[in-house]
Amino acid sequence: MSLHLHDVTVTLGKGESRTTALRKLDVTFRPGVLTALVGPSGSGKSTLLAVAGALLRPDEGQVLLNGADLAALTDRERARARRERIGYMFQSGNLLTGLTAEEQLLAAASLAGRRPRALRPKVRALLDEVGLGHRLAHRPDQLSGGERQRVALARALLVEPELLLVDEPTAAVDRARADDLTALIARTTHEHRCVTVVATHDPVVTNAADTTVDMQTHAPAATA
């Protein structure tokens, strides 16, 4: 298992206001290596994460994630990627809003296609790990901006991906729960061998990682 982003470019916007945010990146990702994206906002890092992750399709380029070109995918089977084969954190949770942090989770895994009922036992194993064995019941309106981190973080960890992809966990977090996430998140990719990236600004998460990409080095020259 591998992700290969090969050539490529992704442009955003319209008319003046469009950028070239990634412009013929070439960078491979390997399994059971954690890997820290580093840069200034707007060097591309978020953007690195929604075309790796088959959120956002390139302009040109390949997205290889184990040999499989998800930007040449359909849109059907783009979503059944994203569902069965790739975690997502994002910096703002991404929470479903009417479901406790529990169901955030058994609603992730009907989706993966598992069974819910069978994987509960790991649903609160998981949210006990991440600090919130004692918030089970509790909605997103009901929990901090940290809470909600976690909670999404649980989520992707869930069905045990082939890929991780983390957006800025430590933003809302004390220092303590820092530390604790990003130990997690490293032993899951260590002990999965999970393809893991996450694009950050915190030293303790760049500490922790196996190696680093600048997106600096890989900065558009131009603006398109």
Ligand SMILES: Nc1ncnc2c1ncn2[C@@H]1O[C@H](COP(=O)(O)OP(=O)(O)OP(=O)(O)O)[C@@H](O)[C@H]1O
Contents of the next structure:
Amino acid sequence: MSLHLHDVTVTLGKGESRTTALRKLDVTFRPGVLTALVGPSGSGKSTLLAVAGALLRPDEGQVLLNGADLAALTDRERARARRERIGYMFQSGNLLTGLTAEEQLLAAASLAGRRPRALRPKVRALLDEVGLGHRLAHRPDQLSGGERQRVALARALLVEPELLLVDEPTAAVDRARADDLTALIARTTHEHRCVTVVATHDPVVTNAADTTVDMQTHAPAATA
Ligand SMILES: Nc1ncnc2c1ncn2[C@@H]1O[C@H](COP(=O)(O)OP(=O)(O)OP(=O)(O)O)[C@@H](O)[C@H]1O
Ligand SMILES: [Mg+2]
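Now show the form predicted in complex with this ligand, given that the preceding structure was the form predicted alone.
Let's see the whole complex now, leading with the same chain.
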């Protein structure tokens, strides 16, 4: 799997809030490589992840997964790619209300066509790895912000995605936890040879990354 964004332009909002979030962005991400996506707040990092994760269509340009344009897929195929091939951790965590930490992962596995029962040990091991082995039965409203994000990261890793998109995984955790999460993401990338893109402001992540993409170099003057 490789990910290539070719001359991608994305405009967001309407009327006065209309913003060019990405302008003719051209960048390639390779398998087995952990890329840190850096750049100032508002430079389009989360937008890039949303486009790469098939959550947002570009106004212009192409998003190529292994050379195949995401835009050429039907809605159904795109949804399937999101469930089965793409692991996505949002900046907000984005968990389902009412499900426990363990159920969040089991539900994602089930949507991806896996047998949840067989995956239960792996679910527990992953939640343990992100430091939440003692929070299996907690629902999102019973977790802290950083804990919610860690559940979301474990959920993204569970299906062993070909494309792993992670938005600021260390923004809401302490230094020791940031080291652990970064090591987990790096190890997953190298072991499963997935394409990994991590948006971050954290030197812990940029230091551990194999390469860095700077939004300011790739999408200069994105905002008017
Ligand atoms: N729905 C929207 N409507 C209009 N403009 C938007 C919308 N969402 C985001 N933007 C703008 O698009 C630009 C890119 O936003 P984006 O969230 O991708 O930045 P970012 O690099 O992830 O920033 P941060 O580091 O703060 O997370 C910003 O200038 C933002 O204000
Ligand atoms: Mg962002």
